[in-house]
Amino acid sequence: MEKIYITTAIPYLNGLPHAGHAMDYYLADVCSRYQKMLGNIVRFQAGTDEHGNKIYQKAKELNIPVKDYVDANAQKFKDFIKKLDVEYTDFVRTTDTEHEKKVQEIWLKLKDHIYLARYAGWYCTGCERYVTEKEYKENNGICPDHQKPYEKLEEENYYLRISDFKEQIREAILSKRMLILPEFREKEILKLLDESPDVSISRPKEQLTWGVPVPDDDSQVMYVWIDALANYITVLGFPEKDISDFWPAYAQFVGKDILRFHAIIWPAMLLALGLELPRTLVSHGMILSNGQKMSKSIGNVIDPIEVLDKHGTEAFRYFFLRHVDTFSDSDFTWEKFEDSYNNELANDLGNLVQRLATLCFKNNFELKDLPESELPKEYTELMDKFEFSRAFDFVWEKVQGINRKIDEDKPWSLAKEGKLTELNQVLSSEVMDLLEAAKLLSPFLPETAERIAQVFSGKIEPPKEPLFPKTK
């Protein structure tokens, strides 16, 4: 039994839950359930960034106090979290009194590896970072992202000394002591380590209101990196407490969009307080509408709350976590999400469990031993490797071969010609092989697969609602 830390990237305040948030709830979620069909004991983190100058903006264009605001835009995301059947266990506010007093602790022991310089150059408020000239030639001047053009800043910060930890970072990537994934990522880092400068951590007080105070410095407040990554740890009682139960992360979820910051800055860190580095940085694709990036400007946004309350929670899991790549983009119609909610959950599964009861239950037939199985090789080894997508699919594969044995097997015809030892053997495989899959698959339909240990208990019964009834 095994102690394994699962961390999700805290989103920022500034707006609501989209479906690229879904995708770290969930795969965290995947991972920390299968973590505990396994037998070990998981701490899964979650929680909101919630200073910078953009919330303190927002709340100031809607006339309210900055703290009712990120009051109730954290509330938001526990209540989305919590409708996407997402089992946390430790949520962590950035303006939590606890979470700052650590992270000016924090701060105080990284100062070896802080400096205060003038910065001249450009900035992107949006993704609230300065850019290097080369980054900014590249791009026109204008952020890839969000569209706008990078401003001039000329500023007195502190800077964290990336230079100090470059090496160290390299042999934990190449040695894979700091796993990253998809692997293809690696190198992208690799390079972006390379031309990584240090890293601004504050901002003057005059140009950032809505933050942190610096230690012994009042003109300064504490920018976003040291603030926000810091989470991981003070959620687990650092630096006041040995964290070395669950620390180091067994998987640290983000997208594939703030990856640099986990694996270049997060490392640099973690170095300097002298802690590890974590297992695994597990990286995922953006979620596109008609193969495009989601964008209110082009009017593509899904809005997951619209899916879930359509659909239901299984539903949105099931597309999100099957047809949805672990790692890659992947896109969503609701004509796809239509077609893989009726032919495959409701056709595939719900009828399958439909049909199979009602012969267990036309004959009479009673499941008396079920077998403790083992979990199969193919299906461990996908889910040890963050490969949840294929795994899934693998489950799916033996749904649809339950499906192909019970037409195969014709247990009506046996049950008509009264071959009812032979009849009960089908069943008894019928079932059990459901039963197998079910198990496989409460990682990521935990709900579907309770209701189907449940059908197949004791007397077996025909489900009185198919489990996925079919949309027009």
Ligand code: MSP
Given for the second form:
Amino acid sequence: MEKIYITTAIPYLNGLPHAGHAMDYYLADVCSRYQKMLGNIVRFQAGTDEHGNKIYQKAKELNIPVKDYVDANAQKFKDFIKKLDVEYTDFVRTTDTEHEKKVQEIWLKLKDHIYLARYAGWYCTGCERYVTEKEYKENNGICPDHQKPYEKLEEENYYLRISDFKEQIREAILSKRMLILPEFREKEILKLLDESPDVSISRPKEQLTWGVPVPDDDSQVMYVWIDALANYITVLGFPEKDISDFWPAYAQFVGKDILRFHAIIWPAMLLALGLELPRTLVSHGMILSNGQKMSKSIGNVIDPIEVLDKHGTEAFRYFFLRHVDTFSDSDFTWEKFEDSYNNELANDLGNLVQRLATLCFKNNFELKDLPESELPKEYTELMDKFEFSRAFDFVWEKVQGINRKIDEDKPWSLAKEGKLTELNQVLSSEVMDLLEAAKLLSPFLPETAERIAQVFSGKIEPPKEPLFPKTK
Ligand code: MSP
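Switch from the form predicted alone to the form predicted in complex with the ligand and give that structure.
First the chain shown before, then all remaining chains and molecules of the complex.
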């Protein structure tokens, strides 16, 4: 039995949860449920990133005290995660007093690698980072993610000396001690690491009021990323507590847009603190809407609550875990969503359960005992490599295989012909296959897997309401 720590990126609170945010939670949740199925103990962090100018300005715009604003939005994210049926164990808010205190202690521990300097450069408030002159030119002065012009900033900041750790980070990436997934991102990160200047980690108080004050210097406030990244360890109790039970993290889930912070600044912070690097950084693709990243600033956000309310949590999980490739970008359209619901969930799975349960019911069939089965190697290999959408495909092929098997076995003909031994054999093998598929399905669609297990244990009766009623 291992102790496994899984983390998710903590969203900014300058807007409501959108469908894109679900990706981190879902991938982490599949990982967590799978690890628990293997018998491991899982700690699963989620939280909210509550400091910084974007949030401060938004609250100002709405004329709400900023603390009230973040309190309300943090609650919305908690409700959202609950609605997604995601089993996190720890929730951290960067405005928690405990977190703020710990971040200040962390800052003091980083001191040997921090210096003060004056800097002039281009900044994007959307990304909350400076961009290099080269990036500025390549993007013609406009941030491609936020569609906003970069701002010219000149100010005194504290810097984290990334150069102290470049070699160690490079070595950790190349030796796969800190595995970056998908692996094709490795090259890009190594290049960014090479080019990475030291990172500004504070801003003058006049420029950033809503943040954690830098200890021993009243004039500066911590840069949001230092504060935010630290959440992964403050929530475990660092620096007061020994966190070696759960740290290093088994997997940290982030979107590809923020992989650079997790693959460069974060490891530098960890190395400066004398902590191990995470085992794996899993970076997923973006959910697009009309071909563009879904984002509050662009205004093409899909309201997840609408999707959840229409077809329920399991249909939402199904679409995002199977039809959104784990590692590349995918476009969300209602048409694709409805098609996958009707053709796959309703037809392939819902009908299968109904059909097989009806056959069992009519023929008075009950499964006597279910032999313990091993998880198939193909499945565990994909799950261990975090290839979740492909593992889900594998399970779905099994589901479709059972449908084909029933068509071939024709249990209804066996019943008509009175071939009862054969009938029992085929029903038994089909039900066992379905229960096995349900087990493999459980990290993805936990409620559905549970319902299937219930329907086919003891006296079998078809569900009164099919699992996924068709909508067209
Ligand atoms: N606050 C930072 C993260 C700090 S982690 C120490 C941040 N917040 S965010 O709200 O912009 O994004 C939160 C997570 O949601 C990130 O992993 C991000 O990649 C993900 N997504 C945001 N929009 C997304 C899509 N449209 N599609 C998929 N994931 C998206 O970055």
